[in-house]
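Just the one chain here, the form predicted alone, laid out as structure tokens.
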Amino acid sequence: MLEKATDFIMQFYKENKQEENKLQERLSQIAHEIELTGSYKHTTEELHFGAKVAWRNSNKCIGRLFWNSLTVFDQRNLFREEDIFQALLQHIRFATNEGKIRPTISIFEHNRVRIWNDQLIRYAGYEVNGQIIGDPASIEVTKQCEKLGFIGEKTRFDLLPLIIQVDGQMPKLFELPKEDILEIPLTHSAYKWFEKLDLKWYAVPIISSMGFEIGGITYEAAPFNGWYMETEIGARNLADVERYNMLPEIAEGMGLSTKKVSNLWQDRALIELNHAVLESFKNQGVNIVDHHTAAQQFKLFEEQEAKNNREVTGNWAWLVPPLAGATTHIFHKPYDNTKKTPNYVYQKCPFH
């Protein structure tokens, strides 16, 4: 640990160019204290860089342009289950912004939060009779919700409470109040038929199941932000045969035939459901990226690093759109995906 803490407080006291003294009193004092204890506490300023770098360091993340801009809640002093949900409505709110969405990460104590939900705004997903209702992703975590006692209405799309566990005791329910999620009801301007698919999305996407690593501590529970590029809706969650699979529905209502994929039935559906995802967020005032524009954005981000000395690393199979991803520059580089700390890092499903 003494080894990683110090990777990360030069590497803070270096770019926030700090007196030298002062970082060899703070190595020492964080060594006596990992000496004293095992581990050692980071200052609130220490946590901001770190989750703002943890963003830069991302590599499946398109959007690292903005990394700079993250708003940090420092809630490391809460341990009742009521108040870490009060702060988790805090972040809803602050983030959605009436549709002004702001990047935001919110960091509890380590070793004794967590949060069993994937992310803070999740729809349920239901096996009813041999049939999903639902969002077919969520069957695992809606399971969990229904033994602590939420008792959903089985549309396809409702909101998941939330589960909070502290120091490993018995996890706690808690119902998100509809007034403070923001959902966009999803609309075509060229297809009236459209609407009457009672299609929606939600508009934040505020990651709850990866841990923030710094310095050799990482905060199991530290749900972040930042605004949806429209092809995470359009062509995943509401596109993906194993999610809500409205591909052929839609294709349907334009009347294609769905019987040879030959007649590319399914990438005309795929434009004109992420055309109306854009088209509705846009229409609601709420932020949202079209998949061209992110690119655009990711070579500005690309070309500031570069300014600074810092190689950018990158999962190639995730920064490339899965939409017309041949026509943006990301499609035809290579990347490394060397792994950097800060970082978000996948931990182990709390409930298997």
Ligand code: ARG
Second form
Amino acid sequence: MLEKATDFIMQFYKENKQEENKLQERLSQIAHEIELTGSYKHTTEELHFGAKVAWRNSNKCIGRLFWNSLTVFDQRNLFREEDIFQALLQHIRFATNEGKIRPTISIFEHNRVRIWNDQLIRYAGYEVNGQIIGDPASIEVTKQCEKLGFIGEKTRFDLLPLIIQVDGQMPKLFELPKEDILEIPLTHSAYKWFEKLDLKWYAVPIISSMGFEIGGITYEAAPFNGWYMETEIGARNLADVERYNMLPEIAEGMGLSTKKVSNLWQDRALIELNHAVLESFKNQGVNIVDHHTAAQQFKLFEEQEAKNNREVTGNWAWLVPPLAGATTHIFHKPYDNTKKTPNYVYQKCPFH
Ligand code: ARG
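Compare with the form predicted alone: the form predicted together with ligand ARG:
All chains and molecules follow, beginning with the one already shown.
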């Protein structure tokens, strides 16, 4: 713990050009605190810096150009489920900002708070006599919600309630107020029939299952968000066979035969679905980035990091967009997937 703490604190003082004697003072204070209590408490400034650097170090993220604009809410003083829920609502409202989405993280005390949902906003998934309604990715967490009293309407897009657990006690369930959740119905300007598919998606992806690892401490509840890249919705969430599997219906609407994969009906349906996602978000004034622009922004990030004498690490398989991969520069070079800290990390599922 002390070694990891020291590494982080040294990085904090170095990047923020703080005085050497202050660094030494903070290091000996932390050493003392760890000796007495087995752990230490980050200052709010350390936490703010660490959360930003954790984003900068996220090898799978193409959106890292904006790492330094992250808004950080230090919520380590909240231990009542209701208060934590209110803080999460505040996060949703602040981040949504009527569509002008703000990258935001809320950090709760480690070893005490856990959010069972993998994103703050997600659609339920139900297995009803052999058929799946809603998001198949949410089946397990939906079951947990039902155990705690949730009765969904069983539409394809039921908002899941939040499950909040404090100190390993029985978790508590909280419904999200509909008016706080910005959603975008999908339309396509060239295809009148598209809106009849009744598709929509939510505006803000807020990952709530990953831990925030900093200086030897992992904050298990630290939900964070950016804005969407359109392929996340149009090439994965609504397109994957294992998710909403919409490509066959879209191809049919386009009048394409789905009999032979070789006529590229999937590819053509994908393009129109992604076009619809971009267009619908834009028309409603909700921030979203297309994969070409995101790749250009990532290029700027790489240049910016080089100027600051930092190596960019990355996970090629995640950084290359799932559409038109080879049109981006990312496709054409290798990335070093070394994991730096601070970072955001996967954690054990809290209910398995
Ligand atoms: N891919 C996830 C989803 O479709 C969201 C992951 C985070 N994405 C982001 N743009 N910050 O819901």
